[in-house]
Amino acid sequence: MSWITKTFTSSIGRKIIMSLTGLFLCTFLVVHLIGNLQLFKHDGGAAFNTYSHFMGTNPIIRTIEWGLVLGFGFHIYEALMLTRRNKAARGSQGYVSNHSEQNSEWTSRNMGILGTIILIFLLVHLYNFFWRARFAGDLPRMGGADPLTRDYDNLYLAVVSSFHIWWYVLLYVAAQISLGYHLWHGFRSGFQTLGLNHRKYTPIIKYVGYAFAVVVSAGFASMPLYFFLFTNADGELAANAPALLQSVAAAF
């Protein structure tokens, strides 16, 4: 066994995969974040759909695609293996009892129950909307008009339907909430794992970490409550809408 292998099959090796993918990851978030934030816009769905056929044409980010898949892959494998090495490690302590409840935070002994919610929540996002997108071929298309976007996929009114199914939003909002606490855990710990503290900068980290987490997560789970609460059908501003979102939504 060389010692690369030795290196990444270690604990320290692989909590710093962890910490490279996890802040790899961070800015995936970013990025889905911003064009996530195109459904805001009362245009029909012209803006969000027009982002989604070029995330979903253009050769570069394709190809970057497979990048967030090894990410996200490598990511799952390593929580997995360390999850597996720490039961193993407290099983062989036998009645020695460690009380890591005085000893660690919450998110940090439940990162594993965090993380899966997070997954099941992302197989069902993916098959609802990059599957369907990418290989079912059964979203509607944009129709109109304009040569340019008449054949696009209308994911808008993909996503606007499934932000009317209940048990959706919920488990969208559980998934965020989920996603809030694992990056407020996560973002600190890996820049700790990598190296970077500082008794200087180690408190910024924390508190960008903190405002981080919040952003991200408040911002995506947003989504699904909005068109939930007040939206029609069709992604239009419902009649009991509050007077402020209806003006909001004038503006744009």
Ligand code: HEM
The other form holds:
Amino acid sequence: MSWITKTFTSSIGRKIIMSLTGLFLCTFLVVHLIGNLQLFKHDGGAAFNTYSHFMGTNPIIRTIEWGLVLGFGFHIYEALMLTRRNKAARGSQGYVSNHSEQNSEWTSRNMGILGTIILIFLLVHLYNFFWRARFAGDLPRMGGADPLTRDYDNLYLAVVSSFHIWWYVLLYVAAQISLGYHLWHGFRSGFQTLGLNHRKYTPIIKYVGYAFAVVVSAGFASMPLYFFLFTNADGELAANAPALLQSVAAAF
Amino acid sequence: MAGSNPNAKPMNLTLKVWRQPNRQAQGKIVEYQVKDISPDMSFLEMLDVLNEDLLHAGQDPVAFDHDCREGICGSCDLFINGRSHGPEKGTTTCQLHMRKFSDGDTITIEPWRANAFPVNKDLSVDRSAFDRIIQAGGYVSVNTGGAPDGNEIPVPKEIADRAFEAATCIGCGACVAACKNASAMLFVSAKVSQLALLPQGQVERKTRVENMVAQMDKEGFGACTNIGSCAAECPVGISLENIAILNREFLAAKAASNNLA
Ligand code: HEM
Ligand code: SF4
Ligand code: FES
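Which structure goes with the form predicted together with protoporphyrin IX containing FE, now that we have seen the form predicted on its own?
After this comes the whole thing, all chains and molecules, with the earlier chain placed first.
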């Protein structure tokens, strides 16, 4: 084995890959979240469709997309390898009595479970909005067709009708809660793994991480909840929606 | 038979103790009663009482590890009621006192668990994996000769203090026992950062961290997920900052050392 493979198959080397990919995925979440905020624009989906069309066709974005595939791929692969190593290290005979809740946070001990829920969501999400919508030509069958305007490629409408399926909304929200907890621990953990621990910055990183986890997961979860609870099948705000929402929607 | 504290009432306790005749045998929890335990006794003295009772009854006493009984050697190693070294923070098992428990309590006592720490007998575990990690690089090679003058090698006070804090690790293994991943990184990081901070440690700095991490992996310890159970249970308060230093040292060494293997 060369020194390079030795470095990246060692326990610390794998952790470094885990944290670099994890933090890279965090930057992806920011871009994805800001883009998706177009859904809230009160324009019948025009802004969102422009944005998604740009993301789906721009050659630079399409190239970066491969980086994203690699990022997820390595993150998940290393998660598997590290979990396997750690399970073996713990040994077959467990403790009869173990009170780890008295010495650590639940999220930090359950990154694998949280990640697996995110992965299941990711597969469903990609199947729908990446594969079916972009490649399989299934968009009209997902509700992405507007017979009035003869627009059969309307991703906004497909999103809105998906967000009226209760189990899809439930899966979406559950995954965002998992993502929130994953990031609650993961954000600061990623910095610690890279050796970036300093008494001046570590407390700041910790609270920025908490805020990041809440804002990102609540931001993503707000979309399916908004459409499911307050809009009709075209994404129009229902007449009986709370007055506050009515005035906010009118402003955008 | 209450001790020095006039208000201390002797206690009766139920103990659930892990019994295992040898390395290969299957172990199990066995229940014992101990009576008239003084709250001023240490946890190990309480086990001495149990063992006397067992000897009088013609039974095999419970094997457990201990040496100094002063909190400095790191030999004692019990997992008490689901915590390394029991419920009290910053304390070794030998310094844990029975006043932390109440009359009538049931106390579960288990050995450290980790694949790299096999159980020898009952509560006694083999921690020679730690010795082999230290042998892989946790030392400085110096030529013997005339002792150098004090202050000949200047070390700033702040650096000396941080190195000393890391040097307080007593090698007990509570960190491994508490960790979900049975990771030894707190232990390894304490030694690596102690020696990386000091001028004497510079000569072997890169090779040390490479070899110690390689040995740690070879012994089958897990990889840190920054849970923090280790630092929370460490009897001398080794901090997680050391693990960050370890990772930095490791990366820097891998990038710049002359070792191709
Ligand atoms: C958008 C999705 C995701 C983001 C932003 C993300 C982010 C992160 C971050 C920042 C860390 C901390 C790295 C470290 O401790 O050094 C982490 C750890 C982890 N992630 Fe993810 N992750 C995502 C998806 C996933 C998925 C799909 C899985 C599993 C299939 C997963 C499994 C894990 C595990 C097991 C850890 C802990 C591993 C360790 O610390 O050694 N993650 N993640
Ligand atoms: S780091 Fe703390 S818990 Fe781990 S071996 Fe050293 S003294 Fe014991
Ligand atoms: S017996 Fe030496 S530290 Fe407990």
